[in-house]
Structures are given as structure tokens and as C-alpha cells.
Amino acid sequence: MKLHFRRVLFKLSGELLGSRQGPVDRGALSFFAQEVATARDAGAQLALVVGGGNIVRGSALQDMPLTAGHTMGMLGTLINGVALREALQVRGIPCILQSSLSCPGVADPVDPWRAREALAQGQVVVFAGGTGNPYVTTDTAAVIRALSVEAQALLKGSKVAGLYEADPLKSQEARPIPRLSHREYLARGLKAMDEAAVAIAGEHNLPIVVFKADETGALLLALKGKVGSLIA
């Protein structure tokens, strides 16, 4: 079966990389590295934006100025980016790490032209550091990076199977929403993705697939348009 999307931005929640064993879990890293490897072997060109919620969620830090808290959160994404790069390279997957926060010797600066060139050559590109600015979520960073590398879609990996009319973790009666437009998403006030991110994606006709990413083969199925909810 052919891929529905060939070049994508995979937004990976930082929470999916942590476990009770620690904020950066070796098993989780290995799992997602294998998911990326499988998708790449199928012909996909993959860029990733990783969150930092497993390290620190800056907006939730009490008694911390938001600018400092958000900066800490962005640094958390850089830690995850370094870990993901290592996990991918262990599998022989060529990978580059670009960060919007300057960190010479650890990550290259964000460079859309270099990133597009790397994707065309079969390398995986990991983006860290969010947008480099406080008060902006990594969801928004993911949309911006997706547009900058000319991705055909943004795949938002989460812990739930897609979009629902209510929180499925709190209500077993929550009904799934298989498809809706960017405007409909915003009008309903759904919370699976940041509103600013969805608004920017809508302005540029960027499809978003929200899917459960922590199941074997889920990323490849999302690339084939077989799982998750579609915002388009």
C-alpha cells in the first residue's frame, strides 16, 4: 500500500519518551527509533519536533516567571532531541539535530534549506528548542517547521487514538471525531492541539493527523492515512 503522505513532520510528545524508570526512558527511545526506521524504510521523509514535557513543563512551574519556565521547557526539548538522535544513529539512520536555541557542538542552528536537503537525501531531521521564544508551544513550532520543510502533513503523536468530543481519558462515552476542518476544530474549542498552531496550519492548508503513537506500526499507518483523526 502506497503512502498517503511522503514527507511529514512528526510531532512527538515528550511525555511519550518518559516512564516510571525516568524522564528519558531507554525503551521508549528504542521504540520510537524503530517506528521512524520502519517508516523511513517504506519511503517516508521524516522530520521530527519533540516536546519536553517529560523533562519539565515550564508553564506548570509554580512561582517561576513564565519566560524562565518556558525557556526551561525548550531546553528540555533539546535534551530529548539529543537522546533521539543517538537512538536513531544506533540503528544506522542518518540524522541531524537542529535547535532554535544556540548550542554549538550539540546541535546545528535551525536551517530550513539544509533541513530540506537532508530530507531529500534520506536523512531524518530532528528539530529541538521549540520556536526559540517563550509563550509559544511546541505544537506551534511543529506547524512552523512542517511548513518550512514543505511537509505534506503534520502527524501529531499522542496517547489517544485521535480527536474526541470529550476527553476520552475522563469519559468512556466520548465519541471520536474522524475528520473536521481547521475552522471546525477551533470553533469546537478542542484541546488536542494548541489553537494558534491549528490556526496557522489552516491558513496554509496543512493537514494534521492526530493519532495514538505508542503502538507498533502506528506511525506507518498514519502515513498511509489509516489511523487517527484528520484536520484538513
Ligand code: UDP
Contents of the next structure:
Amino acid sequence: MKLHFRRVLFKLSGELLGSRQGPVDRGALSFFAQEVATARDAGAQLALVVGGGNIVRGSALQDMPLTAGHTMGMLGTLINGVALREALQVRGIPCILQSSLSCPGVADPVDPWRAREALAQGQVVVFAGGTGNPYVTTDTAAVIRALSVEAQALLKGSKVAGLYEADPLKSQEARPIPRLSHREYLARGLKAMDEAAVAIAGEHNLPIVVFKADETGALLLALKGKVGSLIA
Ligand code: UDP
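Could you drop in the structure for the form predicted together with the named molecule? We only have the form predicted on its own so far.
Full assembly next; the chain just shown is listed first.
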């Protein structure tokens, strides 16, 4: 079956990379590397924005001034980026790591033109460091990078199957929302994605698919438009 989206930005939350074994779990890394490999073999061009919630969330740090806390959070995304690049390269997937925090010798600076070139050549691009600015999250970074690399959609990996009218982890009766507009998402005050991120995506007509990413083949199904909730 044909891909619905060919070039996408896959937002991979840090939470999906951690486990009881530790904040950065080799099994999870290897699982997502395989998901990316399957999608790439099907002809997809993939850029990833990696989160950092498995390491540090700035707003959750007690007694830490927010600017420092968020900076630590962004550094956490860089740790995940290094781990993810390794997992992809071990599988033979050509991959570059770009970071909005300058870290020579570890990651290249963010360069949308170079990233687009790499995607067109079949390489995977991993973006780390978030936006490089405190007070936002990697959801906002994901929208900005998706627009910068001219992705057709942002695929937001989640632990649940998509958007719900209430938190499905708290209420079993929460009803799924298959599709809604960016405006409706904001008006309903849903929490799956940051408001700032959805507002920017809406301004630029960037579709967002929220889907359960920790199941085999889910990324490919999201690329085919077969799973998740669509904000468009
Ligand atoms: N962060 C930030 N600016 C950014 C992206 C992230 O300050 O542009 C910080 C923020 O503290 C955030 C943390 O990095 O909580 C980790 O990112 P996020 O919470 O988005 O990770 P995820 O939930 O996707 O794992």
C-alpha cells in the first residue's frame, strides 16, 4: 500500500526511550531503530526530533531556576540524540545528528538546508537540543523542524492510541477523537501536544498525527494514514 506521507517529522518522546532498566534503554532504542528502518525501506524520508523527558524535564526540577532547568532538559535531548544515532548506525541506517545546542565533535549545528539534502539522499536526520530556547518543549521544536525540512506531516509518537476526550490512562471510558482541526484542538484544551506547537502547526497547515508508537509496525501504519488521530 502507498505511503500517505512520504517525508515526515517523527517526534519521539524521551519517555518512550526509558524503562525500568534505566533512563536510556537499549531495547527501546533498538525497537525504534527497527521502526525507522521499516519505514525507510518502504520509501519514507524521516527526520526525528527526540525529547528528553526520560532524563530531565525543566519544569519538574524542584528549587531549580527555570532557565537552568530547561537548559538541562535540552541537554537531556542531546544525550538521547547521541544514543539514537548510535542505534540507527548499528543497523546500517545512514544518519546525521543536528543539535540546536552547540556541541562540536558530537553533533552538527541545525541546518535545514543540509537536513533536506540528507533526507532527499535517504539519510535519517535526528534533531536534538529542542528549539535551543528554554520555556518551550520538544513538541514546539518538532513543529519548527517539520516546517524547516518541508515535511508533509508531524507524526507524534505517544504511549496511547491517539487523542481522547479525557485522559485514557485515567478513565477507561474516554472516547477517542479520530480527527479534528488545529483550532478545535486548542478550543477543547487537549493536552496531548503543547498548545504553542499546535498553534504554529495550524498557522502553517501542518497536519499532526498522534499515534501509539510502541507497537511493531506502528510508524509505517502512521505513514500510511492508518492509525492515530489526525489534527488537520
Ligand atoms: N526543553 C526546552 N526547550 C526546548 C525543548 C525542550 O527547554 O525547545 C526542555 C524542557 O525543560 C523539557 C525538556 O527539555 O521539559 C525535555 O523535553 P520534553 O519535555 O519536550 O521531552 P519529551 O516529553 O518529549 O520526552
